[in-house]
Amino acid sequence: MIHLDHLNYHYTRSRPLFTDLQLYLSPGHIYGLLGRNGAGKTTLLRLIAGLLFPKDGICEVGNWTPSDRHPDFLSDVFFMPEEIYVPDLKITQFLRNYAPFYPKFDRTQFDKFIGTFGLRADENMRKLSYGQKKKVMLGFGLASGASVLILDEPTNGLDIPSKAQFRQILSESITDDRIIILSTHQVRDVSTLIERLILLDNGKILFQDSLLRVSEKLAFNIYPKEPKAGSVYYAERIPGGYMAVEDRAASVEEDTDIDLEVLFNALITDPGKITQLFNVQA
């Protein structure tokens, strides 16, 4: 469980980032955190991970307050930033040095993960490419046994086959007692993984709900010409026509695939039209 209540945070007093931010995340789910550049996504992740401290309010992860940085908390949370640093060590040496910080670390699982990514445990991490370094850290995080796994732009640097491998590995790693948060701009890379969507904009939670509910409330249809108003909440030009977000009840199609990029653009452009369907204040 992750619980934020009336959380305030600012880098400078004249420009508050979060004011009375409220968020509740429950175990057993993969959350997708989306937002424009500067919306506060990385700051929010660092607050949850205990790398930044709230100015006011509550930030709880399980039974812990992240800012206390209790060893038991740190051993149960794994945070992989977008820009990663790796020491000048072989992977086996890295494991000897860092795996003991995670009591539930599973070496067999780690070996399986890096094997899937085509890496060997005797390779020097500094000599790996950026994408390969990220694969090692992804494998380490998934094998850590941590109850909270926070991944900031996890697919940056991965080639197309590796992205497919990442999706497979991550989908196998979710358990009933684990929370996984993915923050990304590469929405299409993780759209099949995300169960619950969080959209952050201007330091506020603009939208939060399950993709199951999204599919029940909204339809995503392609039209050869720009659709007229009515049941259409938003439409954008795509090759060959327009992609429209519309009321599922008025859609001619019973089932449509969710386009997260188009949904994101629709919510950013005019959130009130859609959030009212989900009983969320825009």
Contents of the next structure:
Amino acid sequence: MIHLDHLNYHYTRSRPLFTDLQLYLSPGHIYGLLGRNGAGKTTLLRLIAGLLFPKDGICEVGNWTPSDRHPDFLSDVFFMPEEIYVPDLKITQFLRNYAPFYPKFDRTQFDKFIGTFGLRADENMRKLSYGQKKKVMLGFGLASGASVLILDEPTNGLDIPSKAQFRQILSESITDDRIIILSTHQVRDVSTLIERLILLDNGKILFQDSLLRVSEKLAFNIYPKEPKAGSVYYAERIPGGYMAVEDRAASVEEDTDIDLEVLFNALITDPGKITQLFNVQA
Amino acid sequence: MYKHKLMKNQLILNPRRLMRLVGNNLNFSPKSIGLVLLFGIGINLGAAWMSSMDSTPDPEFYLIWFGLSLFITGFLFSSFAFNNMSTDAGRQFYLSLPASNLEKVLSKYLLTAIAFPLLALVMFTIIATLSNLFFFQPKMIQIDGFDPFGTITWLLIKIYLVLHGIYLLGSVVYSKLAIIKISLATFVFAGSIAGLTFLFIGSIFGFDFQDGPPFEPTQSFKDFLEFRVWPTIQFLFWAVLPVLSAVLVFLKLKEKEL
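Since the one above is the form predicted alone, can you give the form predicted together with its partner chain too?
Next comes the full complex, this chain leading.
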């Protein structure tokens, strides 16, 4: 469980980033954290990981206060940032040196992940490409047995086959007691993974709900011409027509695939109507 | 209550985790550690060879070079102790490593305060033996040997142990050029304290070194210096300074954010 209550954070006093931020994340789900540049996504992830300290309010992860950086907390939360650091070691040495810090580390699982990603354990981590380093750290994080996995832009640097492998590995890794948070701008890479969506804008949670509910409430239809307002909340031009987000009750098509990018744009452009539909305060 | 819990979490000490941290610190840059060692041995052997060219070398040659090596290399080593936190990614990696704050600080102290001086002693014993054998004895030059258990050797180590804490602190506080920044800061701070102490004593005893008549200390002034000032300075240097720097290293690391 991750619980943020009346959390305040700022880098400079004159520009508060989070004011009275409220968030509750329950185990067993993959959360997608979306937001514009500078919305505070990475800051939020760092607060949850105990790498930044709230100025005020509550931030709890399980029974831990992240800013304490208790060793048991640190071994139960794995944060893979966008820019990753790897020591000048071979993968096997890295494992020998760092896996013992994670009591639930599963070597067999790690070897499986590394094998899936086509990496050799005797390779020096510093000599790997950016994407390969990410794969090693991702495999390490998943095998660490951490209950909370925080991945900031996890698909950046991954080639096309690796993205599919990443999705497969991650979907297999979610368990009832694990929370996975993905923060990304590459929504198409993770759209099939995300179960619950959190949209952060200007330091506030603009929208938070499950994609199951989104599919129950909204439809994503393509129109050859710009659709008229009414049940359409938002429409954007795409090659060959318009992609519209509309009330599913009024939609001609019943089952449509969720387009996260369009949903994101719809929520950013005019959050009022959609959040009202979900009975969430904007 | 919350503060108490916070502090308790910081003071966790697991010996196995601590030793693993020490091991990992050594593993971080084996090449650079090896290079520093080779450089240290090379410089000292070179200095011994140069000195052997002189018919009357300084009899305390080894002590001088031991002091220089201990301080220069040791302060450099200490100022790089937390160098893995010099980038955002490195800092994130180190701060996220599942070990307590105490374990992280102690692991650095074990390396800089125990392993390094021991290594320096061993290295210098070897260097002195080699130098005597190859540079001084063939030329029949008499020179004091290096005594790793000598009084001055241990005084130098004690001074190193006190001062290296300041460089460790600099390593936590500064991301880049820690050794230069902390040396300058220490120089300015120590200079200011000395200046202020001088002015303070002058104001108590009513003397002025620059413009006044020649200063002839009275017995009470001599007693004041001997029984008050000197013991206080010794206490501040040998006891307060190392404890204060260790506490500050601990607190600075605890407060470190990305």
